[in-house]
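A lone chain, given as structure tokens: the form predicted on its own.
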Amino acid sequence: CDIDILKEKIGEVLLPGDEFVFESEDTIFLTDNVKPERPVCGPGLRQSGNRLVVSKSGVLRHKPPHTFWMDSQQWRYVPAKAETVIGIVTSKSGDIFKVDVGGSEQASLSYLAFEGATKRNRPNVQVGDLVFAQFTVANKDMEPELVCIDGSGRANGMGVFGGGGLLLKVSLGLVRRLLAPQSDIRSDLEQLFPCELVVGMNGRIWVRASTIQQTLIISNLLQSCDTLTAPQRREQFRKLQKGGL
């Protein structure tokens, strides 16, 4: 099986256990094509030797040249290192904040993991605050750990936020569509109302527009994107632009 057979399945629904077998790495080619093309596995796909196995049901998607992933309506979030998420501070214990990230357990966030934070200059973080943070530790054997600074100690958009906005819960598939480099959903939203969006990989979105009514309209639109097809979504946006809703 070569990569073209996988490309033929793009847009089709695949189920866990479906697999594709590729040319063995030790095959000797007598032509210029020394090595077969190998796929790059995204979420929902797993590579085992010369087999590519579907581990999550959904629709097969492709990003040129050879990246493939399963687009699914998954809602349960599993923390992954380096991913940025929206968390809710639930408690403070000593120098550590506990943060709900929507996973199976809460994550820890040190008060020193903020830009400019020192023992004397502590960040103003209260229980109930929203934080945009990044995982530095995320595996099944250790408690997840978050920071609100990048590798150079800068906030880089992370930290406490959320005054006057609305927090939504959407599928993880919709989050990936919103974070895509050329997201059609985001471009449609920008044409509708100017708004602020903070998108967490854990399926949480914070939105704020210039009025409460506009904020509610955008939040309802975003939540409906999980069930609408692209033509239905565009029709919904057109109606709003014409004042039909």
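On a predicted model such as this, the values are computed, not experimentally measured, just so you know. Numbering follows the first chain given and starts at 1. The term rigid core refers to the maximal set of C-alpha atoms that superpose within 1.5 Å between the two forms. Compared with the form predicted in complex with its partner chain:
After superposing the rigid core, the C-alpha of D226 moves by less than 2 Å between these two forms. Residue displacement note: R177 has its CA displaced by under 2 Å between these two forms (rigid core superposed). Once you line up the core between these two forms, the Cα of E12 ends up 2 Å or more from where it was.
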The other form holds:
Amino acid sequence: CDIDILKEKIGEVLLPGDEFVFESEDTIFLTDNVKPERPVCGPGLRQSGNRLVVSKSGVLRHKPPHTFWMDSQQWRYVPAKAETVIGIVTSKSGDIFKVDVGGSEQASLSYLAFEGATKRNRPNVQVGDLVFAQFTVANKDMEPELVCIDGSGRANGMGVFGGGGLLLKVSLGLVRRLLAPQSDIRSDLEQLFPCELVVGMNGRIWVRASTIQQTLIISNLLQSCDTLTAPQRREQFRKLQKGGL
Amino acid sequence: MIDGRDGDTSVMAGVYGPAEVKVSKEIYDRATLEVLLQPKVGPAGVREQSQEQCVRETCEAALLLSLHPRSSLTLILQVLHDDGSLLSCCLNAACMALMDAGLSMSCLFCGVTCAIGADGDIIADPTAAQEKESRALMTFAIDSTERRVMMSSTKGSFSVQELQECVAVSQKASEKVFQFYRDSVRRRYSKNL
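Same protein, different condition: the form predicted on its own was shown, now please give the form predicted in complex with its partner chain.
Expanding to the full complex; the earlier chain stays at the top.
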């Protein structure tokens, strides 16, 4: 079958320009129950007709039944709909806050997009505050828009936060690995010491532990996780657990 | 940051973007690519500007710029050492930097320089001394999908047949460069696989 060509390459490193051609069938039998399997392309893959072209270098990943995407290392964030990010409020003008999310353009956040906010009851947001929000509008042609409520009007963990913690910038790959359902890094961190983590998909992580020293240790660990292999990382965690600082 | 080496010639490339762009420079349907080539000594002059244009046009053909309208991409090339074949070294460094930054590309490209000596023999990737003694010097940018010539920059006098021979030599030499790209990217991702 055609998708098998792609399935053979799962876990391999591919470069932009690598192409996969699917043979298209000239006749489709209406009595057949089997539909030809078309792959669903995620980030880093582009489809045109029966050709699939890789557009970003990385590792090919697969989620059954037909979803494929390129897992690439990147530092610069490009806004995408429904992703939750950490933004820094840069200005307040009238009814809208301008928020820096690390992309090519600043996003806009309406003051009514907070839980329990009305025209009389404005949220307490100042310039320089950190907000955890999600994108409702994020495409290449329009200015991105953020909200701090979900579909039913509840905050659900979003909103203004900060105070006493440290904000760091890491690669997008590390953030995705932290947010994955069975995350090794997160389970290793849980065994170290209790801390509060806010992870934004734009590569920003906010850390707060019970003392400043522990906060700094965790932030240094997270930044080094980008360049360490899994065994090296576990070695570092083990050294810290034994008490060597 | 990517360090491109061609023999002793060495260029460091850095890519920034997609970032905010000045309203005067923004293009409504695609990204604005700016290339800055800094020589090792002295300020950038007219020669660097023409080399920047060659690199920029090649990059614009390979990148998918329509994915980032009204944004800017900046590519900065710093010459660390120049011992001949500078433009092709810049092209190689630029391609690897763009690929490493995670920008969407339709194909990869590489630069190959050919020099035609006084006795008519073709030298690939000449050193500065060989370039000085050559009667013609050509740099080609070759794409990775169909090995076609994307950009050519030539100096000196040569016949049509010599030009075609040089193109063939460059296309053959580009295989090694693309294999090097593949090996480098494999090494980069081997830690997190």
